[in-house]
Amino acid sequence: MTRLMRTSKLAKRPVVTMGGEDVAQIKDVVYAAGGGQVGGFTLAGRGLFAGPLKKALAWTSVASLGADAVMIADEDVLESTEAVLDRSASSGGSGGNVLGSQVLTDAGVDLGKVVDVIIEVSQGGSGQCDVVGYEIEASEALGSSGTDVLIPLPDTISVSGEHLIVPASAKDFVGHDLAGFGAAVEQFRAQLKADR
C-alpha cells in the first residue's frame, strides 16, 4: 500500500521513538538518486525557539512515516547531518532545493515553476519513499497559467540548480489534486516505456 502526500507538509512533523519519546521536528527534506528519491532529513530541535540540529534522519532508519509523525526505532538511529547529505550526494542527489526551479518539457516547452514536491510513500516492510510528481505554478503552456497543478514524472529524473526537465508528454498527465494522481503517474510511466 502507497500514499501520496507534499513534502511541505512534513516541515516541523515530530521524530518519535518507539517508545515515545519526542526527538526532534522534520526541517528539510534531503533528496538522493538524482532527486528521484528522499534520502532522509535534516532535523531541528523541538518547541519554540528550538534551532537546526547537528543530527540528522537517513530515509533507511524510519520505521514509518505517518499523517502525524514520523517514527523511528530510538535515537541511535540518527546520523551526524554531513553523512546524511555526503550519501546524498554520493548516491547521485543534488542536494539543492528545487522549489521555485522552471519546469522545462524536453521540447523546451516551460510549464511552470515548483511549488512543492509530491512523494509516494511505500507503507510497511519495504520502505520506499520516491518522487514522483512536481506541483507547479502553470504556465500559459497548460492553459490554467497561475493555478497550482500536479505533473508526474519519470522513474529518473534530470535535475539542476535552475531547470527541471520533463518528458513533453508529461503535460498530458496533469492532475489538480492527489486524488487519482498516482493513477496519472502510473500511466504516465507505463507510456514512457511502451514509447521506448
Second form
Amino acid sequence: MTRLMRTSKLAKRPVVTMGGEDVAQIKDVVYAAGGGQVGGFTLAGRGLFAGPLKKALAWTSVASLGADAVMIADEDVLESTEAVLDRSASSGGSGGNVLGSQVLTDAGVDLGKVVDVIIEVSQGGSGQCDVVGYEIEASEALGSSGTDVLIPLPDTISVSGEHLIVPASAKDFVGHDLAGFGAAVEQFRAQLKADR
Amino acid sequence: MRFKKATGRKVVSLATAETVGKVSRFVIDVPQRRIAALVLRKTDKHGEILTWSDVTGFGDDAVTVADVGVLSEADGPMKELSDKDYQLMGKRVLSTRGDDLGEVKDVDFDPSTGLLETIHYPDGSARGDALVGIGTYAAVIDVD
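Compare with the form predicted alone: the form predicted together with the partner chain:
Once more the chain from above appears, this time first in line as the rest of the complex follows.
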C-alpha cells in the first residue's frame, strides 16, 4: 500500500523514535536523483524556541513516514546534515527547489507554476520515496487558469532552477485532488513506457 | 481489570489492616508489557512506589500488601519511569506507521500477573504485546 502526500505538509511533522520520544521535527525536504526522489530531511528542534539542528535524517533511516509523524528506530539514526546533503547531491540532487518554477511541456506549452511537490510513500517506509507529481497553479493551456491542479511526473524529469520539462501527454492526466491521483501517475508512467 | 477503574483504589496493609495509600498511576515495563509498579498517593510520608511483586492481591475493592514497609521512594531507573510524563493513560498513541490514533482511553490488565492485555484508544484497541514504546511524546503501538 502506498500513499501520496504534499511535501508542504511535511514541515514541522515530528520525528518520533519507536520509544515514543519526539527528537526533532522536519525542517526541509532534501531531494535526490535530480529531484525525482526524496533523499532525506533537514531537521529542527522541537519546541517554540528551538532552531535548526545540525543533524539530518536520511530517507534510508526512516522507518515510516505517516500522516502525523516520521517514525525512526532511535535517535542514533540521525546523521550530520552535511552527510545527508552530500549524498543527495552526488545522486544528482539540487533539483528540489522547484517551487515557483515554470512547467513546460516538451512541445513548448506553459502548464503553470509549481506550488507544491507530491511524493509517494510506500507503507512501512522501505524502498524509495518517489516524487510523483507537482501541484501547479494552472495556466490557460490547462483550461482551468488560476486553479491549482496536480500533474503526474515521469520517472525521470529534467529540472533547472527556472523550468521543468514534462512530456506533453502529462496534461491528459491532470488531477484535482490526491484521491485517484496515484492511479493517474501509474497510467501516465505506463503509457510513457509503452511509447518507448 | 481496567486502569481507569483501578485508579483511586485503596491499598491496604495485611499486617495492620490500615489503608496505606491509593493507586494513582501505573508504571509500565515496556519490554515485558506488564505493570512494573504502582505509584500511590496519600501514603503519609511512606514512599509512593509499590513494586508489582510486592502486591499480595489486586482485588475489585482493594489492593493488599504485606506491610507498609514494602512502599519505597522512587530511585534509579524507577524515578524516570514513574514520572507522570511516561504514564500510559491519556498518552497520545502513534502507530509504527506514524499515524496518530488519539489518546489512550483505558488499559486492560491481568490482576494476577500484571500483564497488559488490551490498550484502548478512540477508534479501536490493540493487544498489550503490540506496545513498542512509551515516551514523553507518545506511546508507539504496532497495529499491523
